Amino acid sequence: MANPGGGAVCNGNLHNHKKQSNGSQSGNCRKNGIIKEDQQNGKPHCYKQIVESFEEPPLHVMVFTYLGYGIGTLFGHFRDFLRKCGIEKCNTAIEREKQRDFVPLYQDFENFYTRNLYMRIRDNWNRPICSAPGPQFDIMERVSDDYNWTFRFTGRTIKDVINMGSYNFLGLAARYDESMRTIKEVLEVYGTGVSSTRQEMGTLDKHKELEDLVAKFLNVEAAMVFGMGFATNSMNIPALVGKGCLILSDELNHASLVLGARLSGATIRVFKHNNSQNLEMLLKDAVIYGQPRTHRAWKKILILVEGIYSMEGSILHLPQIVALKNKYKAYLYIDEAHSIGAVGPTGRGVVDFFGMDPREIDVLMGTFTKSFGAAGGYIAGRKDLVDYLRANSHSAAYATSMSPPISEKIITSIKFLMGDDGSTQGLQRIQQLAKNTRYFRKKLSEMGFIVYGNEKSPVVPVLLYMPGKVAAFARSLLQKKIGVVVVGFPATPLAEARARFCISAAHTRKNLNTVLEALDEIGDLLQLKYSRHRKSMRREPYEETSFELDD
């Protein structure tokens, strides 16, 4: 299907994104889809139209990508043969001689990819940083004398590297300044740690203050905070669902969501990424047929999704998901780790982005590790939900409470965004992040790179595909004092290796232009400009939706 209007295609649907001067969609809002007309404060409101791009690469790119992996695999088997014969030194973990008759603790074949492919380009990951993760940071220089099996530090520091990899969306992870004075005071009074769990002697007044502030910020009844973002998902999902329940999980959900779902003991079914038609098909089957064998009704159906998907840069199609969960009486759990503070007019995540009522979401989860420049996570929603988790959450019972200085840092960050500090700088940073995101994405697309995701997502994946070019790309950028995260299998599909840029409000236009100039040069050198401005034809299983968004 051609795209005559120049719109963007998302999951096979063509979205024309022409806008009026006032920023609203021309004509009436669509009900049977993403756009909806609503009444807010007596004025019509339209949900934002979703504009996302997942462009297909040319055929020859995919051929050479798979060919590269094939050649690497052949050489890997050859090198394994040399190691087995003692011709080449084996640097991997091996079983002790006296345990040769045991079931192997280290599965040799499972480590084949790590041993023979990842190890060749390992220098592009785990680079040690020795400064705050601001718009520029310092990296400790290291070299390897044994082809990346081990590293040694040279004692030199690479100064003022432009940071395009940290999730410091609002620039709040920074060096100490006067705005952090209250954090220093809390450190002097409370110390660094709590040394107890929330259910024992680990609940401080600072935790209660933070939880009340999070609930106010999100406009919900109550919230509970946890010391670790990953554990917020993995330890609380098992408290919400269990055997006899059904989890419907997006295929690109974060590992913490996947782990939490598996630990719960519930039945898990996966739906295609951001595909509401596929989700509805699974919901229909769940309601009609019930549990396997017995066909009894499921105790609960929980939909697990993310606000912004960190590898794709796509934004959740929230209005459609909420319509489905209401129609089929399912519960909705949203992980806003990457979206809270980063999208929406006031930085309140995807719910704010679409102008929806947070009470329509059953479980709001997020982390403080990204936009807030701290650590930990939260779960927010109805008071009875939070009270239940206080008594039944594994994190509340077994995990150490959040550090008091971290709690104070989050309190300071939220007040900054809400304007409770008496300034509008928080709102200005949210707006600056949106401007930087639009500018960077637009320039990359104009250069000819294949850029994934939503046009308003500060997570910007640029597709590299070929494994050899992944390493060359990251090394070339570091030589130009630009730090970037490159991602490959198994974090992405085998043939979709990419670089993931994270935009920050702290980036100046000069920073972004420096990076763009370097990308333009390296893109030509490595022939990475694959875009033909042909959008992906990822078709939905059905042409029409069978549900409507509520008025």
Second form
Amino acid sequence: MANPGGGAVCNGNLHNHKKQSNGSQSGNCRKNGIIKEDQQNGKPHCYKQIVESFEEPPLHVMVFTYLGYGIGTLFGHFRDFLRKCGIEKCNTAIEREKQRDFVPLYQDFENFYTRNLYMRIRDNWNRPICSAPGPQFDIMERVSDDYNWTFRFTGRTIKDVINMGSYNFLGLAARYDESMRTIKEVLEVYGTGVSSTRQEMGTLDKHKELEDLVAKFLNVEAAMVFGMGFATNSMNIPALVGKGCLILSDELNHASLVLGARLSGATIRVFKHNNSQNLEMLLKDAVIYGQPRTHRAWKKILILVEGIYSMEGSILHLPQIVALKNKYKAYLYIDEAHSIGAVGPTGRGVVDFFGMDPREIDVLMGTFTKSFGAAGGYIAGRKDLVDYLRANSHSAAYATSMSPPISEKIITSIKFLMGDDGSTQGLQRIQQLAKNTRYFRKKLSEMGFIVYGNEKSPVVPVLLYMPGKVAAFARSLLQKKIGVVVVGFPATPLAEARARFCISAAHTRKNLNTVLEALDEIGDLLQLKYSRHRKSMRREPYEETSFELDD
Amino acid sequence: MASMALAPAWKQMSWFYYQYLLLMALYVLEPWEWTVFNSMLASVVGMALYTGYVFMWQHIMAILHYFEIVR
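Show the same protein again, this time as the form predicted in complex with its partner chain rather than the form predicted alone.
Shown next: the complete complex, the earlier chain at its head.
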């Protein structure tokens, strides 16, 4: 990657980013024309230009998507009518006879959708696997005799399915091998359960070692770890903000952030996804007008964002947000669940990706589930913040602390990434992930699929739009022994169903090529190549050294 | 021989039918619902064509009569 150099553009100044709707660009950071080569020694690589795309589909696709949902809804009403008349047996939950006159429980849209649309294609989700979620895994085969109302296992397993759905960005979630020997030793000494909360008897020396290591890895003063990633968000945001505070949260934030914000009792305002102009407008209003009726100043303004948004594949525009936060004196909370270990030249998350100082972010949160092959979450920042959370967090007071073998797995993974065991394998894996991501995204947009998100994010959503194609896509790929995750409503907007690929450093070039060939074939079969920016297969004339425009 | 010639045409037709099922989200429904939907669609399209045939024929005859091309 070309180095733009120059620390001045990376320390939170608002630098112009170009949002391009073209499918792919070479990502060359030479936009200023001047590259300060002499400033590169010791400076981290700055990512100067953000290239992301959220292409709009052609009109006929949207028309057919809504038409498809309309037909599904009509047939849903028809089937509901048949069930009510008793012509058809009702397999879902219904109220008891005595409760028929009560307020209906199952008549809202969500239940209607589940009964009539989700159930029909339910075999594409909740597939049980029976091996480690490495680059290849085994799926238990199951069939349904009554159109997905009940399943039965045939007893066979589908072996060596290529895994494009697990959050295994660095390939550290693998079956036991010699590098995990320390985990076995820890299991022998400490056992599996902790049987207590952090504040009572559940703080182990393993936790202290892990917390010091996480703080060193992220280059902050202190960190605290929790047993569950979702609980880290939902139980700690209420400890940090309360009534009289303002939370500005991105519209596509994860459920844990939304739950934590709602539990806290603070006022919540939502800004458009990754849109710093909208955020600035909200911040200005907050500072000028204050609290709703009394017009007093807000006690705290907290901006809640994520490092990588998992449904869109977009990376946070960190420099702009930090500049805004410094200007309007707000606090910033970044949830790096998907980005820690996966982006950045040394794998230290979105802060490293932009070459910024972690001391500028007030609360750094992340999880160990995605890149470290374990479970749990952490919150890192200044020492007084972490000390406050040790005393006041709900998770510390009530939730069981992290299990010792899991802590040891995270310690091993972080040491591996930092290169503490003397090898450069950790750095190689991070670079392999970046290479795989670049290759996969480039090939997908060349083929003509609409792919959302930043060109460097390892989460790759491919848009499918129509509900029929969502089901056909997942089933056809499983027949070709590739496991993908498809997502529809309500996790995504109604008309934007997608397939989400998670690239791993453990995927070999051969795996990726197999997947790409299958995608090419299925894209042609199901007519999924909607992009209007498809690069032609013909070589462009200016790539050749002599300017002879032949053909 | 005739079935050999028909085979690629049959394949193309079934590909088109598959695309139609996907586009209209009929792919997720059960086969008897396909029958219901297809028969309703066929009857609506048939009625539209019949109406078109009847009215267009009358109008064309009226226009030609006006321009005295036909008496």
